[in-house]
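Just the one chain here, the form predicted alone, laid out as structure tokens.
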Amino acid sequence: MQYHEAKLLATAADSSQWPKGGLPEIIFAGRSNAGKSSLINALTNRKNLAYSGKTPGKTRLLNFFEVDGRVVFTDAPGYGYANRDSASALMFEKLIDPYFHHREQLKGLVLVADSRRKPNEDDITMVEFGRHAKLSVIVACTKADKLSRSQLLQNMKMIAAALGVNENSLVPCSSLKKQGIEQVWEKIDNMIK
């Protein structure tokens, strides 16, 4: 496994505090939980470079990770936890709208979704928004390391048909056992070119 350069950023409640230079950026995006935090950690293997808790929903903010000093991976805060109430619905979406659709060094989108889960409303419309905003989508299947084979190759069908995204763009992924992290590493490449 490839050792990568990275460092934080910034971290921005709004547009001001978004970082300067034109490094091309990808914003990893999910319910809570999905693994987001997790995922940036294994493809940049670091331990505790992207904070990732126990409690989901610990991501409030955007957090800007330079990589490699020619990517920048921005964590979304995760959204549709159950304890979440509509003020913070709205505070989501009063951050990322904003990111989606004025920073132009934004080059595409990594749905980080849980392989054993069906994508809901949220995953849909953030796909829709990626798509709206014309990036390049991934959708990042995570903890697939506990489902058997034929579970993974049924759900991989059953995710793409729900997110209207073709199989292709889908990347089964474990970031405890570092599977997939290449293939993720090489959609962002082409997403960057």
Ligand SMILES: Nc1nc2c(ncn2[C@@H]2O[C@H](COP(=O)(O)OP(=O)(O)O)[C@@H](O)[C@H]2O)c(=O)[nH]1
Second form
Amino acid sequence: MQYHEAKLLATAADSSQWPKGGLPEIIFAGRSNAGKSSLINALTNRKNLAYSGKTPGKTRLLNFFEVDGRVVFTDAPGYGYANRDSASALMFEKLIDPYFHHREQLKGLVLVADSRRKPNEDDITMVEFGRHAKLSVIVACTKADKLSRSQLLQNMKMIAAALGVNENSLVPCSSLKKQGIEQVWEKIDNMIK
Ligand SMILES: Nc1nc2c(ncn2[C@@H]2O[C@H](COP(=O)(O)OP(=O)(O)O)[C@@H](O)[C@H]2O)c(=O)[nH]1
Ligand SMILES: [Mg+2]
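For comparison with the form predicted alone, produce the structure of the form predicted in complex with the named molecule.
Every chain and every other molecule in the complex is listed next, the one we just looked at coming first.
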């Protein structure tokens, strides 16, 4: 397992609070409970880096983590609450849209999706946002440990089709079993080089 240095750089409600500095950025987005925090923690070998979910208030903001002094992971709020029309739409409009369109060093989107579930409208919208902003898009299919090999392969096809992305953009992974984590890193390295 590789050692990684990671620290919280900034928590931002709007563009005035985005961190200064020009390191390439990768945004992590996904439905609540998809496994986003666990994945960021697994990628950085940290237990608690991204568990801001337990800090009330910070979950609705962008959290910027600098990793190894060479890349910044931006943790977006989880989406897909029951009151989608108000909370989620507002989040896309106020937080995600300006960041996607005005953050020059933003290079890629990691869509975090539970490998057991069919992508929903918010997942599809997120991928479209990424495409419009000309980002590289990959899909981390989390909780792969919960599926058999054949179910996983079947679901990967289903997820790629639902999102309209190439199957090569998908990485099955398990933060719990530490599987597929190096493959996610490989794809991130490709996005920032
Ligand atoms: N089995 C399994 N459970 C996971 C995995 N990743 C996350 N979880 C669990 O899924 C739940 C939500 O994870 P979390 O990272 O907080 O999701 P977030 O809301 O997207 O940040 C937690 O109970 C995690 O322990 C995984 O790879 N395998
Ligand atoms: Mg979380």
